[in-house]
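As a starting point, one isolated chain is supplied in structure tokens, in the form predicted on its own.
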Amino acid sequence: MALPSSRKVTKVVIPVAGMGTRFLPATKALPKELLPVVSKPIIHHIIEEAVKAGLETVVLVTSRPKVVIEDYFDPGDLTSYRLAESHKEKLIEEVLYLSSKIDIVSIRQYKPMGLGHAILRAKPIVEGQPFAVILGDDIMKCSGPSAIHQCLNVFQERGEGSVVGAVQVEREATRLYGVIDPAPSIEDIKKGSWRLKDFVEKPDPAEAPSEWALPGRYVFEPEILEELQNAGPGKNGEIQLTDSMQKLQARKPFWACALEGERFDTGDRLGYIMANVAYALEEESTHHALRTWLSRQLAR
């Protein structure tokens, strides 16, 4: 059965304007999003997730130092030409595949004014329609539907409201994320989604309403842009996405989607290392030697 046109989602906003200060000095010259997880940059994994979900357009919200991210997906650059000349096209065929499956456009965020402001910058492209958002810090490794695809499925199943992806974290880690209220029941988790009452931005672990955090997967109804447009500065003087989500939630439902998959916080150095190990263990060319080396290291 065809979806109502008002619930069809074709565009995804990916904010990539951040400075990547947690990875200095590496990010002094290279955007964090282009740091490799094995052979593919972080942003490649993120856009691959969008492609697997059937989304048609990526809106990159960039800043001046991030133009090389756009260049990475350019199928007509000199690197591609030289590789084709030497019959080594397979080295970049995955990039070319993504470029052929999804349109990639960009818009600038001229000042670092918060995540909410970054998403608002995409308004000229996504206004008047529901849209997805994927944040680039968290890679979700899923054996079934991709993480954003799972959120889109819930969005389609529910006749009204927006959807946030949710993963369970250690209580001490709640200080790093937006956290949802209330905590789900066992039945909610089995069903895969539940209605939310509130969001709390980076709470003290002792005061966190649950251990369910937001790993940066959202599907919004168009009204979120109105809330962002009217939002004033929040924490740290920035336009906070969570503030506008709370205001929209007061008049429209929000649903949590319990994401199935393994999450890696690549914005954290340890999480980034763990992602590389996990993906390398699945690579045919590296898994045997890496397992042998890890076994030796752990035995010491």
Ligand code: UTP
Contents of the next structure:
Amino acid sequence: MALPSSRKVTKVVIPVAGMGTRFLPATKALPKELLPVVSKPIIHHIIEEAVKAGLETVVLVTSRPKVVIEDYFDPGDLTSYRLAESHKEKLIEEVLYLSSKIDIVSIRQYKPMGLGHAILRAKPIVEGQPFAVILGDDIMKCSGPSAIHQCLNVFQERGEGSVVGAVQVEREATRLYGVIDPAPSIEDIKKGSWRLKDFVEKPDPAEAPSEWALPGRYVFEPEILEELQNAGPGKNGEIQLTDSMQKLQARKPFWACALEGERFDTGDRLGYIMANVAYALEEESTHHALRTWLSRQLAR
Ligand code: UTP
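Alt. form predicted in complex with this ligand, vs. the form predicted on its own above:
Every component of the complex follows; first up is the chain already shown.
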């Protein structure tokens, strides 16, 4: 069945203009999005997720130190003759594949004024159409459909409103994330999505309305841009995305999509290390040796 054109989503906004202070000193000179998780940079894993969902255009919201992220996807930058000499073409095949599957455009955020502000910068490119958002430092490892694909499916099924991806976390960890209200019932979880009443940013774990956190996957109706446009500074003086989502939620439905997959906050040191271990344990060339080494380390 053909989708109504007003629900067709082709663009994904990926904000990468943050300062990356949790990864200092490395981020003094290198965007955290280019740190490798085993064989591919974090941003490669994220754009791969968008390609798997059939999205056609990535809108990178960048800043001055982040221009090298665009270079990473530029096929013209590759010194292919040397690679051919040393039989290393395979190492770049996947980058060339991604570049051929999706268009990457970029727009600058001149000052890191918050996630909401970063998404508003994409307005000239996504205005008037629904669009997806994936945060540039959160990897979702899924064996089935990619995380943003799961959100897009709920967006189509529900026919009205916006969608946020949700993952269950330990209660103690709710203080680190945006958390959704209400907690789902068993039926909601079985169905895979439920209607939201509210979002709470980084709550005290004792007061968190649920243990379902936002891992940075969204599909928005175009009205979110109106709310962001009218938003003033929120927590830390930044334009917070959750404030505008709360406003929009008062007039349009919001759905949570229970994501199937494992989430890694690769903007955080521990999350980054865990992602490397999880992917390396699956990769043929590293799986066996890493398992042996890990079990020796743990037995010490
Ligand atoms: P984070 O909260 O992880 O902030 O942003 P950060 O600056 O990247 O990292 P820390 O906390 O200083 O270590 C979540 C996502 O939103 C983007 C970031 O690039 C990241 O992908 N972001 C955040 C922007 O693009 N602009 C902003 O003003 C803030």
